[in-house]
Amino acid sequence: MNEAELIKTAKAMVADNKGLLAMDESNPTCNKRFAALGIPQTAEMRRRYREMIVTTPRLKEGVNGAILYDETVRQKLSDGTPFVEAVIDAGIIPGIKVDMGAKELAGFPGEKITAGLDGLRERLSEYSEMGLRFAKWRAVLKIGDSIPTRRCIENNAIVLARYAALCQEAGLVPMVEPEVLMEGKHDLKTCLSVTEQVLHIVFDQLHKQRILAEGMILKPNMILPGSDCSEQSSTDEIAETTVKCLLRCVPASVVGVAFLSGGQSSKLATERLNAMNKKYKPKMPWALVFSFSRALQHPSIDIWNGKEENIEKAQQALHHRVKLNAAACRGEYKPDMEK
């Protein structure tokens, strides 16, 4: 493990008030989005869509890194350039999703455990040789009747820590993503309580696995009331509660916190990130940035709609969304900038 290189990469991933673009949707997830728009669900259409993303002009103005999917890193642009090379040429750090998705946790109805540790050491070695510099692993935790259980949280935390250790061994910065889902009727206070428990247990396991905190990135959920909760909190309440949670749970040695969007609308995700940085930036020991997928891509995929003639306008929409979120990282976003 080269500690200096890990720290250098982790710092670069969250530098200059820029974030990370998550374009690592699994084939089923990507196909589901395509189906809703009437786009053919093929490897070639997925390749075209992701080419549209990585060839967006001036993407690096707001993005430091991009999370890719295994299918994508083995594909090429229309001109024959490998995707990883194209991302590097765009001045962006390439990363890779390495988990194999959430599976049912035996003995714990309604709870899941993320698969993918088998053969991970060999896959990480291959990805490193391909030029990828960081990886991502997502754990999924749902709030419901008597869940998540402590056993489910602990099992996922152990897996996250083992993944992170293998990443650092291979010279890749691990993005650790313990996502508490926003689905459900729970209120803001419940989300705070569950997320605090999750983060405490995750960082305890990371410490036990001897993870270099300065050489990792945390990708958490914001603290939000459930999507079906009757009482939705204000942007200021969400910002205050989320920062409170992070200050209680995340070591100061971690260089960056890059939020997932988790089903929030593009505008709300940006507003909430902005509120945190605008009010609390001086209090936070780590950079607070974005690692959004849908919240960045949603406007552009609607415009693109699988048609070559729409690429330029779709890229303009993506670039605009990236610029708005970079402004939110500085605490300088304003709603009238949406125009």
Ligand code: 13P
Contents of the next structure:
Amino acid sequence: MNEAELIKTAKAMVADNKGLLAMDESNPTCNKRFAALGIPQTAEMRRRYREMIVTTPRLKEGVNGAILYDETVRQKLSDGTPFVEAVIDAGIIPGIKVDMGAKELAGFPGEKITAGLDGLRERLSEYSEMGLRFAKWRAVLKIGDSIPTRRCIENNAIVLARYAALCQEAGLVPMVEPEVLMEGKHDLKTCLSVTEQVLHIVFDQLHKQRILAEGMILKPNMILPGSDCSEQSSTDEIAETTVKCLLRCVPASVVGVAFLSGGQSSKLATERLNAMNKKYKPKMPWALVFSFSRALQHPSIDIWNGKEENIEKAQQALHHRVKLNAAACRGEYKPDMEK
Ligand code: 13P
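Show the form predicted together with this ligand, please, because up to now only the form predicted alone has appeared in this conversation.
Now the full complex is given, and it begins with the chain already shown.
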């Protein structure tokens, strides 16, 4: 493990109050988004969509890195440039999703375990040769009747730590994503207690399995009431609760925390990230940034809609969203900037 190199990459991923763009939807997820808009669900359309994203002018003004998907890193832009090269040329650090999705956890109805450890060492070595510098793995925890169970959290934490160790061995920065889902009727307090338990168990495993904390990024959920909870919370409450949770659980040696958006609207995700940085920045030992997928890609995917003639407008919308979120990393976002 080259510690200095890992630390350098991790710091660069969250430097200068900029975040990361998640464009790593698996084929089924990307197809689902296309189906909703009537866009053909083909490898070529996914390639065109990703080309629209990575050729967005001045994207690096708001993002330090982009998370790609296996299909994309084997594809090329229309002019023949491989995607990884195009991302690097745009001044952006290329990363990759390496998990194989959340599957049913045998013996634990309603709970999931993430697959993808088999053959991971070999895949990481190939990705490293391709020029990829960091790798993401998502674990999924659902809040419901008596779930998540402690065993499910522990199993996922062990797997996250095994993946993280393999990443660091290969010289890739692990972006560790234990996502507590927003779906459900639970309240803010429940999300806080579950996320707190999850993060404690995850960091315990990361420590036990000798992960270099300075050479990783945490990608957590914000602390939110469930989407079907009758009592929704204010932005200030969410910001305060989320920062409290992170301060309790995330070691100060971790250089960056980059949120997933999890189904929040673009505007709310930005507003909440902004509130955290505006009020609590001096208290936080790590950079607090974004690694949104849906909240960054909307509304540009709607504008693009699979059509060549919409590319420029879609790119403008993406650039705008990215800049708004960079402002939120500085705590300088204002709703009237949405216009
Ligand atoms: P969302 O921001 O759409 O939740 O996606 C983030 C991500 O990378 C999920 O793995």
